[in-house]
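Just the one chain here, the form predicted on its own, laid out as structure tokens.
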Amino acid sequence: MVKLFHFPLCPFSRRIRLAVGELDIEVELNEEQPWQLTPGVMKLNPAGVLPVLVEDDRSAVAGIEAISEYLEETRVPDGSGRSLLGQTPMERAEVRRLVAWFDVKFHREVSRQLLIEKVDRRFAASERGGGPPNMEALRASRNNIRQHLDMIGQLADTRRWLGGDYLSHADLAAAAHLSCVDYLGDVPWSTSATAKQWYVRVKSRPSFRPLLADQIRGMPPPRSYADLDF
């Protein structure tokens, strides 16, 4: 069986988990701690980042961009209409633009800092930056997320899905990052009803159910995290 090395609150790992769910790929999940990866995973990906996908023949594909493209090339039959990257060159360009928005800009301005301050600092060893969170960094991230919710709301107002007519990696990337922040209770959903309605649609899909069951020991999510009618 295909193996996926991941961390439950890694947004990039979550995007691949959503993708394999949408593509009906059965995977064995192997949890890793991103601040202290095991030697085996470091050998698979010397860059030291998650996720890492390992095929049955033990060949490894590492990193969010490589895995998403690899799944498209190996698990989406030609003409099936199941592509998560788009059906035409222009659609794929738009999906990749939005994926970069969330994986780079949203991650830099919101999810990365919140996860560092509220998760990494809590569980990582002291020499890796453990200690109380930086409240200024938390306030900046909570302020930054509002512009991103506005952008999602604007897209959802004019399109069926964020990248166009079909569910794509744009939706999965946005949902993966937001779901991590939502687990921490830091998404101000009241600021954009349209963004919230879009998230409810993604959250209600079967591929999302495993994410709603995630539990970090010693850090349970708010009750609304797993509620489809929040």
Given for the second form:
Protein chains: 2
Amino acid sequence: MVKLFHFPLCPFSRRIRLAVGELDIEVELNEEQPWQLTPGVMKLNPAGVLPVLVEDDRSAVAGIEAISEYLEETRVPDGSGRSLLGQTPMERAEVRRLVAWFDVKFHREVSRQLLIEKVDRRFAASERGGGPPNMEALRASRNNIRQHLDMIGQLADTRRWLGGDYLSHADLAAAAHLSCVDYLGDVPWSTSATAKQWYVRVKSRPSFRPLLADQIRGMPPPRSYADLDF
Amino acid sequence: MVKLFHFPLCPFSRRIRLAVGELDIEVELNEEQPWQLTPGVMKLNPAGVLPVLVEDDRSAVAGIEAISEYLEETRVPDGSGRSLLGQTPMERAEVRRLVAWFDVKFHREVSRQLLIEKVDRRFAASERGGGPPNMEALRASRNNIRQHLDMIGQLADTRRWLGGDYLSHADLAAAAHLSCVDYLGDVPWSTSATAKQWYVRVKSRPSFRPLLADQIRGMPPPRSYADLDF
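Let's compare: the form predicted on its own is above, so bring in the form predicted together with a further copy of the same chain.
Then the entire complex follows, led off by the chain already shown.
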């Protein structure tokens, strides 16, 4: 069975967990701590980031773009209509534009800092950045998230899914980042009804169930996190 | 003719300029200032980042991953052997792993900060971050680059090109970032002879010539920048 090295509150790991769920691929999940990867995983991905996917023949695919494109190339038969990237080059360009929005811009402005301050600093040893959160960074991230919810709301208002007519990596990337922030209780859902409606639809999919069951030791999510009627 | 909105010292723009050169695609270059994009380009890519490619029919492709994959899908005939990503899914996974190394890790640890401190701060208005460079950030970037040169040297020691047997986006991404830093005179080439030899080979390609002719107003590169025997 394919192995996935991941961390429950890593948005990139979450996107691949959602993708394998949508594509009905069975995976064996192996949990890693992003602030101190095990030597075996560091060897598979010297960049030191999750997720890493390992095939039965032990060949490894490391990093979010490499894995998402690899799954598309190896697990989505041509013409099956199951693509998570889109059918035409221009549709795929739009999905990849939005994926970059979340993986680069949302990550830089919101999720990366929140996760570092609230999760990494809590569990990491002090020589690896452990310590109390920087309140200024938390405030900035909580402020920045509002424009992103607006943007999601605008897309959800005019399209069936964020990237177009079909569920795609654009939805999975957005939901992966937002669900990490939601686990921390930091998504102001009341600011965008359409963004919330879109999230309810993604959250209701079977692929999302394993993420709703995630529990970080000593850091339970708010009740609304796993609630489909939040 | 295809239009490319770019900035000469943007590593992502440079990778696409190299790719269109390698693929013999004629482009019309339109220069933008990343610290203050024109409203037309902001509309094409609301994330506010370069490059942006516009087809003759005015459809736009925005962002580095979207453009590099789009060029591969639309300009590289199947079986032509001209792919810049690799032939098999596993070869492409390796190329994309290395692209992420440069576009995420090298960018975060080296090129982003150097370019912000030395270029953006110099030209941007003060309300957009203009002002004197942060010397501490410059020192950190100049220190961080050494481990990346080592990594490139190790790959170049065991492979023909960074991603494997063929020139790929892995080489173009590495060369795009390094050439920006080289324009600023901040690559300590003497620390890795094999990294330097690999760079000489990339720098000698016809696709690289337009980059060597780049000139930023009031900020000429060191003589070695355009010299093939540096």
